[in-house]
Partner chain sequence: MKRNRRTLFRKFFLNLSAFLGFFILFVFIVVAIFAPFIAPPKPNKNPYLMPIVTWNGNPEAPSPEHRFGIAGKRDIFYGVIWGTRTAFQVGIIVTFVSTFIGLVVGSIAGYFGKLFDEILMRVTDVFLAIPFLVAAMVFTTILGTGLDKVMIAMTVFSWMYPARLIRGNILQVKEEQYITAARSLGVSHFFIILRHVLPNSIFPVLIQASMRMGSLVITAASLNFLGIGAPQGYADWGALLNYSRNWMLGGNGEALKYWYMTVFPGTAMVLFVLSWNLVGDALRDFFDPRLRI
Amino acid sequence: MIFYIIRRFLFLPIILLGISLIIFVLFSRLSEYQRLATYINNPERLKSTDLDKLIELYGLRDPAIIQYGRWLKNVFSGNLGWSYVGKEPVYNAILRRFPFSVELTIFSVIPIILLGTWFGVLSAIHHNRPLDHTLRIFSVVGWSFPDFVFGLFILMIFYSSLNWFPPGNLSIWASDILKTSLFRSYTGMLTIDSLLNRRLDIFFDALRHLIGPVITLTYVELAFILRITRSSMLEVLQKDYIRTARAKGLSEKVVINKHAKRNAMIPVATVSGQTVLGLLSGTVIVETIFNRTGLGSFMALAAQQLDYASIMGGTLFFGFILIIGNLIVDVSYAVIDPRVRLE
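Structure of this chain only, please, in the form predicted on its own.
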């Protein structure tokens, strides 16, 4: 397995190079004036009346292979251009917003995986019984519910009517404290930083703003994990080694937890890994509905305003996240089931 991981890491630069080439080819169809923002980190230079000189300076009329090499050099140096949406360099805009998406992912993925697998196992164990029917209805409704509709329901009930879980990242008073020297940012994640600063008032305020989007993501994604776990468990429970374990007199608890559940977790690990990657890649709709300044809402706004530099930088960043995430998912197979050997 170690050699497999090393080999995958060695292939990472090649895969990233391929992704960068696809992105560059797509954006090379834009005009030279539109592509200027991906090279310039100073917005004042883009206001120049003599943009043709800037185009010549950055070689945007050179052969494509030369332009690609120059763009890659900028990428490796951290120069992804200027973000009109963020009003700052794209690199800074991504790093400043990504922790908000990570925070939302952490708080969402824990109940999604834990509750999804637990409910799925319960549903399989009580196959065709009232509990199974109830959980199946719960999962079908959740998976059929568009997240933007469910998110609007959450806003309407818990914010508009009850005023419990407001949108945004923080209340105004808490945001004002973050701008002062009294609050120090360590991770960019509000809940963790507030604890490190010993500000429980800010922690509970950040948590209050997280509950709405977390409920929305949890219900929609949990329903899918539940269905996958249930199907996998039902298949495993029909295997011969499960019948043999029961024939030996092992308790049902041992049969389920030691023999059935672990063998049923491989497809669940795949789906769970992809769920985490999807959340990390930016929950565009949920972040937009709840007015959270994460990477998803940033990319959506960049697309609306044709902010090409932000789109290119964000797409490249998402590609890197997906590649690393898929490697972790592959390795997790062998951890969950020792019979799996990665070659």
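Mind pulling up the form predicted in complex with the partner chain next to the form predicted on its own we just looked at?
Single chain only below; no partners, no other molecules.
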């Protein structure tokens, strides 16, 4: 196991380098003029007639390998170029928006895991009975719902008609308070910061804005966890140690909740990384639909407006986060499954 983790750590830079290479190759398909835009932080300067001079200045006609080296150096020093969409350096734009997406992901992953495993276990216990079928229909429909379609339905009903869950990150009054010096930012996540600032009203306002996107992401991503839990639970329930547990005189509740669930959760933990991956890319759509500020909507906006610097930087960042996330998941197996620790 330790060997495996070390191996994964050794591959980490290789994979990151691979991602950067893909991005760079894509990037170099653009013309020099398009690439020039990523270096200029004042659009007015692009109107000057001497674009070729600027291209020369930034070495955009140098051999690809030299350009790649230069770009990598920039990336390592935190210089990802100028974001036209964010009107600030890409690096800052990403770091400022990332906490919002993390907040949304965290708030979604909790109900997904809880409901997904709960429904999955229920489904397995009621194998091939009406409750099982109902849950399977519920999940296959959710699985087939594109997040933007479900999001639009939610908006249509719960915002436009009922006005329960408004779009955006915060109400106007709350974001006005955020701009004052009275409100200190600690994590960048609104719910946590508002609690740290002892502003319960802002906390509830942020929460109210989270509900719509969270429901959307939860329903759309729930099916995966539900299915894995169900099949793994069905498998575990056939095992000898479940019979042993029953033979000991344990109640069915303890047999299921203690002996079966713990084992059934091992494959679920394996795929939870993929769920977070799905959620993170889900933020691209969901944040756009619900008009939220975040890394996802930033990426969508950058793509719509062909803001290449932001797209490159954002993709690199996404890749980095996902690799780290998967690594954490791998290490966490060891905690759940004692057999892995030895290997």
